[in-house]
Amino acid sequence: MGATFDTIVIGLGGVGSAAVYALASQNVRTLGIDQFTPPHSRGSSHGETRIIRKAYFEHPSYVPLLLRSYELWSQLELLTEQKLFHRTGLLEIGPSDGIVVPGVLLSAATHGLEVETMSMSEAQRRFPGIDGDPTWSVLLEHDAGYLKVEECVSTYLQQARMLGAELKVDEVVVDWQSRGEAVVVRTNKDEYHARSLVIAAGPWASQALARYRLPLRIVRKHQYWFRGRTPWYRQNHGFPCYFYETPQGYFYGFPELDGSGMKVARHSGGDVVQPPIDGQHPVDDNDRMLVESFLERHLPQMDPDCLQSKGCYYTMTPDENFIVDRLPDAPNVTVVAGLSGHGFKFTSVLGEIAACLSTGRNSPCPIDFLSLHRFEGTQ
């Protein structure tokens, strides 16, 4: 018989990671396994750095879990003495009847929470560099900016390693099973034993969860760094983080920051990819044609040569809402994934979430809107 535990946690990216750190900090004897060694770039959670945001234009109800989300990434900071998060403040510019200001408006108006509204043509004055249709609507949410993404892995572990949590890395899970109260894990180099799971497998989790035929849809993407033409972009003369709902599809980016460059993405479109993934991230040249195009039209002083480009996945559910939530058939099972492109910045929050849930207690936030329960009788 393996090692015996109180949870074991497969995945450590992200989720993963923040669990194992919250499952430690309440004592509770934990391992977390992982096929790489984290942070590593194979999976979602690289690329040096995330969007954090509070006005939540996918929905109001992802605003409570931001809220404390954000609570937490002030403790680690605290904690670790560590800038995890940098607060650039968000640009979300498009049109006024579309998908992202109204969405902004909305979880604004529905938490309290401030946001300043101004026209194009003031934005322009305000940021110069960059462009847009005279007639969208331009937001700027001063509370908003970036995580270091690698950084804030890395941090979970270590503080998980110092409170005694054991961490199992480049060991692939081979299959795992829950037996009344009980799991065992096996591995490529071991078996393990617990009363309860984690899976926060990330772009592994319909592997990991296949018995159970979730709705989950691959991604690849493609993240490009550029380099300005003039000052304007970089962080230190104050240019924010952006975000862009244009004709041509969603588009955001960073500040130009010293050494490497402004990280400009494509939120919209991608291939999608069967499992097993690889890791491995193709030239696209549409795709980045698309992202030269959009630097062209709206940050027009950027050089248009790529400086780097690197590859992540986005996991994405059909409604693009998370799941969270334990496995009906087995309760001491967890479940964090399909978080569809746009959930690093809650991982704090979904790792003491699943934390609470492997451990039998209530999650602290309300999460029935993202049950395994909406995919009933979808499969």
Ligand SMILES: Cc1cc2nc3c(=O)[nH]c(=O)nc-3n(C[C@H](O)[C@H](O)[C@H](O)COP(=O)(O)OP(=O)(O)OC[C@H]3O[C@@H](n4cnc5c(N)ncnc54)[C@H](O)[C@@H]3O)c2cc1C
Given for the second form:
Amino acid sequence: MGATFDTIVIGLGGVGSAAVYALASQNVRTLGIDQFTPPHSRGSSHGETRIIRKAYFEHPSYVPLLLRSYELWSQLELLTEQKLFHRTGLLEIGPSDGIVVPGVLLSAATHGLEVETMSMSEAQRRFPGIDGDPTWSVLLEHDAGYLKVEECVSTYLQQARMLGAELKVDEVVVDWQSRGEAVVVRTNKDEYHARSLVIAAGPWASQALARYRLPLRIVRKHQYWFRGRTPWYRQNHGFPCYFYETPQGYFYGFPELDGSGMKVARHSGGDVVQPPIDGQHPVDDNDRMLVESFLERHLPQMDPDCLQSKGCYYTMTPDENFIVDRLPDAPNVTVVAGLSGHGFKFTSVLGEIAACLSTGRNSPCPIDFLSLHRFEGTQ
Ligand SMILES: Cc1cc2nc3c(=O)[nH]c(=O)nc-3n(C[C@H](O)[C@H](O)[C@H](O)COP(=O)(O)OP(=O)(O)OC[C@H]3O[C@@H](n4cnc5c(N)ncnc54)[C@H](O)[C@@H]3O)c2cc1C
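Can you now output the form predicted together with this ligand? The one shown was the form predicted on its own.
Every component of the complex follows; first up is the chain already shown.
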């Protein structure tokens, strides 16, 4: 029989790395297991950068989680003297009666968040090199920017290890069972026992939770890097992150960084892939053409020759809200899944919430809207 812990975490990506850190910092005897060596590029937490923002167009209910998430990122930066969050600001651009602009304004009004509103022509004066329909609205959220995704994961793992968490990498969980007040986790190498379990398996969640038949859809996405023909788009030139709602879909990107260039991607669309997922990302010419024509229309001084591309997975729920809950028939098993392509900015707080739920405490933030109950009767 293998070793015994208080809590085992399956998956050490975005959520799992934050969860093992939160558990270890509360003196919980923690074991984290990952099938690869995170940060790796086969799941959902890679590709240099992730946008972080507070005035959440998706739903105002996310804002309390974001407020806590900002605090936790800042604590991690202070503790490790590392810059993980780059506050470049974020431009959100689209029709005033669309989804994004009204959504941002609703969250900002509900939670008293500061967002600057301007016309397209004023935005073009302040940020030369952007373009869009002259009737669109432009919002600038100053307290937004990007997180260095791989660094966030590796920093949490490093800190968790320093606090005594045991981390097993290149070890695959093949089965787990909850037996009353105990859990047993079997891997391809050993068997482990604990009082509670956190499952943070990202795009492998439907496999890790196969018997629960969660309504998850895995979508293959692509991220592309380009170079500007002028210095206007560079971070050191004051260019922010951006998110556009266009008739062709949602597109977003980052300022051009020294070395790598500007990362741009299409948030909408993507091919649905069937589990088991394999981390393979064949080139998607149609997606790339859509991104290139977005650049031609809206950031016309970018050179449309792509420097490199990387694939990644979104794990979508039917309503595109996360799943954060204890399993109804096994309350010592906590699931964080279905982050639906917008979860990285939350991983700090989701790790903390998972640590609370798995040690018998309440969530520090309201998460009822993320419960499993909402899918009852829909599968
Ligand atoms: C292209 C792209 C752009 C994105 N942009 C943004 C953005 O700008 N802002 C934002 O907030 N979010 C963004 N997201 C979403 C965000 O990155 C994800 O929601 C988040 O990273 C998911 O983290 P996770 O921990 O759920 O999954 P992962 O980080 O993939 O972690 C899951 C881990 O579980 C491990 N695992 C799974 N099964 C097993 C098993 N059986 N045994 C052992 N280990 C196992 C895997 O190896 C993996 O390491 C983006 C996602 C993509 C793909």
